[in-house]
Amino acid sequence: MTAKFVLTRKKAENLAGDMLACCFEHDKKKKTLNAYGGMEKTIRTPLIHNDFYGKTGSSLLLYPDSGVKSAVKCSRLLLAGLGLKNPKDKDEARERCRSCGGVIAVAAGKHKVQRLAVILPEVRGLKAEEVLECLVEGLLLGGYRFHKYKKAEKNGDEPVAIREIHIRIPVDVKNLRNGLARGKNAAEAGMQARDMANEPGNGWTPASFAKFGRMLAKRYKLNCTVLEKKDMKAKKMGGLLGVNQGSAEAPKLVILEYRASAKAQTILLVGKGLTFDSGGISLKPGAGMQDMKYDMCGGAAVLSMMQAVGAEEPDVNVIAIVPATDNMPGGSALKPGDIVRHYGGTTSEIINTDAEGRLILADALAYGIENFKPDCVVDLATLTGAVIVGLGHHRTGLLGNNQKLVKRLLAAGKRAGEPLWQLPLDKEYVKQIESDVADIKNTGGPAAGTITAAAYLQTFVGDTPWVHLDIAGTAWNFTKKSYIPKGPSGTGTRTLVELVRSWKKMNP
């Protein structure tokens, strides 16, 4: 349950609760201090003794009620750092606010805070509503925990969720409420994606994606369509059906539609929904295979961001498609050397059954483009281990056929604090997936694995502006941040939210 937010104009010293958080920029000269009314003397002391400078990620916890009489009503006072003054750009300033919110959330969780108060800081280069938006994102994302399958502790170590967050604002204006709503919408979408990914393979199945899509359609102005196995056979979706051959679970193709207007442009989003990947006949090593429950993080990002779309109702049509199945080595499973025929007729020789993500995405891309005629397409997938070799866990790999769309995604990722890195996609790489017996083959060998996987997908998008995001390195074990706990990060979700929010008509 998400904490209740309350915007207030009470004086800082009159804010009550389990913890009061004050956010400060780093001051090298230690001569300036934001005025906090009667609390100023309490706050100044650690600065005089060089115990706190306000650096990014830093914090200091004080207990003002112990010893000297204090003007602070909260039982704990947390000083949290916002980093150096004059960040290099607006996006860095936003990320500092997000990080500061995460620091506060982590401290609140450690001390089992249920009622938190935060003083909204001034950050150079950002409007107050932007500071609030990013701070709220950090507070919610930083406080995220997944305890669904753990027994309740009885020794005092049980986790305690924040119930209320009171934020002291300088003025009561509509824009601040908009900032709060935007921060909540983005963070809740990101947390929903994390929830999906944290579920085990027997807890989140293709049917779960379908159920979630239908739930969102009922809650918001969305339309949900679910293609079943018989529909896929009729439409000759050989990639999705082929990957599903060895499974006891039926596949699903989940489609969520948001329609702003007939005149608005249309963005198509496709997310890989591989709910567990054993590798199929090309079986993965046993060590670490438990993490393959995360192979549906692309689908999780795409569907979860649709709840933000439903809540905010942007001026652009958004279609989300998730091809969902698992990949198991059953007696009827797809075999190396088999040939499948994708939606639209393209044939593919199967070299490795563990290169299954591109097979299910290909059908979804071809189907979505033919039936919805989008102005652009973005797909997300935990597609290749090669992207981790190239970029580690710090950047999402980006490839595409349209530089205008590429730039929009790069900007959205930077704004969301989910950095992307563009890789080349030239004709030379396409030659690596040429087959002697079919139109293409599903792997191009060990060299440039991330690029040849994208080249496979490019076969199915034609001239439609398209970007592929390989989130295999960032969907879990992402760069350590205060607002990204261990496990799935939900990466890509907020990048898509930013893309949709900032959408302006894209010309060919």
Ligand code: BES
The other form holds:
Amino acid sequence: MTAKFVLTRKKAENLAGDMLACCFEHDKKKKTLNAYGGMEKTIRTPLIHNDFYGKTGSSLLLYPDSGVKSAVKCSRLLLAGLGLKNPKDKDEARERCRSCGGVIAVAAGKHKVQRLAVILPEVRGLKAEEVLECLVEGLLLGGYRFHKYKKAEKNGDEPVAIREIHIRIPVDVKNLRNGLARGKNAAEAGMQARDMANEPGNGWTPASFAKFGRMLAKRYKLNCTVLEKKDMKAKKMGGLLGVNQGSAEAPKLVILEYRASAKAQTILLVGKGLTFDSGGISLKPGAGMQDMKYDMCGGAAVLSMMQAVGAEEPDVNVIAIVPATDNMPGGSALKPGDIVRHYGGTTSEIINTDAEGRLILADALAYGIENFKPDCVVDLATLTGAVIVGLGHHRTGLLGNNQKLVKRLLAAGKRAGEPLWQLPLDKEYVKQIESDVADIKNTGGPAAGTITAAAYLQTFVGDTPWVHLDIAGTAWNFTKKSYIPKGPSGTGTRTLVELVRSWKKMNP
Ligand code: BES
Ligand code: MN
Ligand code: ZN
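What I would like now is the form predicted in complex with the named molecule, since the data block earlier showed the form predicted on its own; can you produce it?
Full complex below, order starting with the chain above.
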């Protein structure tokens, strides 16, 4: 359960709880010191000794009851660094607030804080509601833990969740409530995606995606449809069926629809929901194979973001599709050399059964575009190891066929603190996936693996404006940040939430 937030106008010295957090901008001259009125004495000493001056990621814990108890009612006082010495732009300022929220959450977790109080800082260039939004995002995302499968420890080491967060605000305006709601919705969607990914392959199956979709449809104004294996056969989805052939687990294709209005534009989101990727007959090496339970992070992002869409009801139609299966080397598994026929008729020669993500995405893209006639498509997938070689764990790879849409995604990712980087998709790369026996083949050789994978997907989107995000490097092991724990990051979820929130009609 996530913490309960209370916005309050109480004076800092009247806030009670287990910890009071104050955020400071990077300020070696300590000009901001006076802003904390009655608490000035308590925080002056560490500032004078330069033990803390607001650097990003830094914090200092004080126990104020030794001497000046009257100034601070909370048993602990945390000074947390906002950084923010000349932020490049608004997005960087937002990221600093998020990061500061994460620092506070980590310290609160360490000291088993149940009642946290935070003074909303003023940040140059950002409205108070935006500071609140990002701080709340950081507080929630930074406090995220997954211990479902761990025995409750008896030695007092068990993690304690924050129950209440009181935030002191300067003025009680409606906008601040909106900021709080936005921060919560985005963070909760991101944490939902992490929860799905943290589940092991035997805990999160294709059926789990279907169950989650149906649950969201009950809770919000969403419609959920699940295509079963027999429906896939009727619709001739040879890619998804082919990848599933070697598995004991039934495939599912989950569709969640949000309808704003008949005249609104439609965004189609497709996420790779590969619940475990063994490689199939082209078996992966054993070392590190356990991480392939994360191969469903694209699907997790697109279904989880629908939770925020359900809560916020934006003015654009959003359809999320997740083709879900695992990729196993069973006796009836797909073999190198096999040819599959996708939804819509295009055939693929299988060179490597480990290039399975594109096979299931092909069906989902073709099906989604034909049936929902979207104005644009965005797909997310942990698609290639090559994107890690190219971009490491700091940026998601982005490729697309429409620069207007590309720009929107680059902007949404930057705003969400999930940076993207565009790779080229010239027609020369398409040559690498030409097949002698089928329309295309499913690998393009060792060169430019991320690009040839995207070139493969492009075959199935036609002229529809489309962007592909390869999140193989960022879905887990993402850049170390205070609000990104070890394990799955939930990357892409908040980028999509931003894309939808800021949607304006687009002419292709
Ligand atoms: N799920 C993997 C991609 C992956 C690799 C994600 C490492 C995260 C970390 C994907 O299905 C895959 O196996 N891709 C192959 C494609 C190749 C056979 C053309 C790859 O990248 O090696
Ligand atoms: Mn694979
Ligand atoms: Zn895979």
